[in-house]
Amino acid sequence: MEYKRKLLPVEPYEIHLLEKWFSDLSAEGLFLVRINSVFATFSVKEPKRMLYHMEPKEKNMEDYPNQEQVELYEECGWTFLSSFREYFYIFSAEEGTAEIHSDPLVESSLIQPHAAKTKNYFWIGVMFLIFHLISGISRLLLFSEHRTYHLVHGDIPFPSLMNTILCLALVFQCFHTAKGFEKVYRQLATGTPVSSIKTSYKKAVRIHKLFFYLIPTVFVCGVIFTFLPFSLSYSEKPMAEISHPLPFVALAEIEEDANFYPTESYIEKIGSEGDDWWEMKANIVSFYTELGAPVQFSITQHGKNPEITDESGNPYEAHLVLDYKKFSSFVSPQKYLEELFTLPQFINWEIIPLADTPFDYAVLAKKDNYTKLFMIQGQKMLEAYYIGNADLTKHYSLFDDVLQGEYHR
């Protein structure tokens, strides 16, 4: 026999819309056979119209109904179908067999420990997701002594906003369902038939819709997003290919010297001669999106200048990173920089910070022949990373026309 499974389109509280779905699918040849909390499961024959009826379980009830009610309604031309979870049985019979008129008033005591047992999901839920938040935020501002820096760097995982997203969405889904059953429970106290429940079809296929491809997506993202860096966004592109114009100041211009050139490559140099080198792209972009700082990018820049040469011939070289970013309103660009220095990469570093700069906030750190310039305009910054022989100091009026604009990638 074939058989096809088909979403449910509506809640499990909506009965009237449920059995309204059943006959329907009937008149088109496929009758119920079992359900689910995601799925019914239809056998497929020649279309012939049934009528359904949900029976409210009491609690803790088996998934077969008892003999005597089975015979009962027998009796009446209704067959025992299917069980549906912890909520409802379900009786099946064919069109025009009178419809069995249980009692609204026990069909509410039958659904009322339904509807508590959905209310206190979401209570859990609600507790579950003030915990998650709680912690989260405790992580954040009270155990982490460099927390501006982490949140303009992304060391916050991705995967927490995830869950925090899942939680809330799955708090909001169990009080849309707590809600409908207490709705249910309230009507037929007052002895309204569920027959005669109002509700919006489309509606109710929109919303659940919402959350059933809402909740599997948010958590598909979560796991996948555990595997990658922690960092909302990132990409990497060579200068040629941006088509928008950038903050920048060209090396050639630190450099002022007419026989200093640009060049695409260098050879990155760590260790001893032959150690840990290799060739560098240069004139790269370099895009960040975090939640402290939502516009970050960095540029490349390497040149050099033949007429300059070592001890060995080597021809003069300079190197050039301008990092720009642009913080969030609830971030310190200043306490940014001071948890910066107390990092371990910062500890051989002379730190002196700067006096009449066109600048907020300027600080200079210095190491061998390494130059790093950070300067703050408002909630802008500009970092110089510098290799060379060039006083960037010096050139205070190139930096400033860069943080007087306004870029948004």
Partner chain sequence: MAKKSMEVLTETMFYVLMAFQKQELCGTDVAQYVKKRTKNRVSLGPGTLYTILAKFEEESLIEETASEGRKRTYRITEKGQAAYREEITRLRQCIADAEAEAKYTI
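Other form of same protein, the form predicted together with its partner chain, not the form predicted on its own:
This part shows the chain on its own.
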């Protein structure tokens, strides 16, 4: 048997319009077989006008109506066809068959729970919308305060904006659905049969198309733009697997010690006894891509010299993270640094602008035995984060060579 699929033309609460649409299609040889939220499937047969009835589901919302109901309706000429979302069962009958409902007020009692439920969905949607609005406004304010920093680190409030727009679209649809069911309920409750309810078909189709295209579009855009940066961004590889040149300064060169060697891995305890431990492999390259800085590398190195020990007999260990960034043309590297130093992570750090360097701009940040050296050349920035005894400012030439190069992923 041949089947055809058609997109539903109107919202589910347009009962009379849908029943008429099914009936008109049957007169063209298309007979409804089943229906879901988006499509109706029709079998192609000899044209013959049929009647269709959308019977509101009761509370249980099963996919198949009560057997007693099915048999009673069949005795009167109505055959069960399909369940339609959580709202309706669809029956069909030959033309001329008496209507399933002879009392609109009784029929209204079946619609009333759906009108109430869709109204509840609307108010739940409004609560979510308020939450997203507050969240989105907060993110926007935070973003505005450190705009450059957030652009570089990918912390832009675009997902919040998309969530808010999606919520707004869903609330708008819930409002229309609730209003639609309420209208049907009130008409039936005043004794007006469904077939007498006046609705503009063209307007109903326009409203349906708006929701049908708008909401999925907003949803897909939100998902893509939320997860696209993640998919393009972070990845981690051992140095040995990197085939093209990277901005690299060997930790052994910083230590100026030929006996200094990179370790396979080290374990650093965070927090107090019983807390989680983390293990980091030495010589790992991490790649980042963000709107404010499309090229970002972070190379981690760790090494030790067992010939040098402290009072407890532990070998001397040093740690170097080289963070290279190439900023987008609309981002100022100096502005990025200015915003970076206002963040809580730099409380109690000593910030020292450096003069007489081969760079456009350089800053040294120190706290205890932690050192961060920031060097800017044009739109590029190299950050050397170091724990150890060496003096990074004695190795400008090594860092300058790095900043002269061009790198890619």
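Residue numbers count along the first chain shown, from 1. By rigid core we mean the largest C-alpha set that fits within 1.5 Å across both forms. A quick note: this is a predicted structure, and the numbers were derived from the prediction, not measured.
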| property | result |
| --- | --- |
| Core-aligned CA displacement of Phe39 at least 2 Å between these two forms | yes |
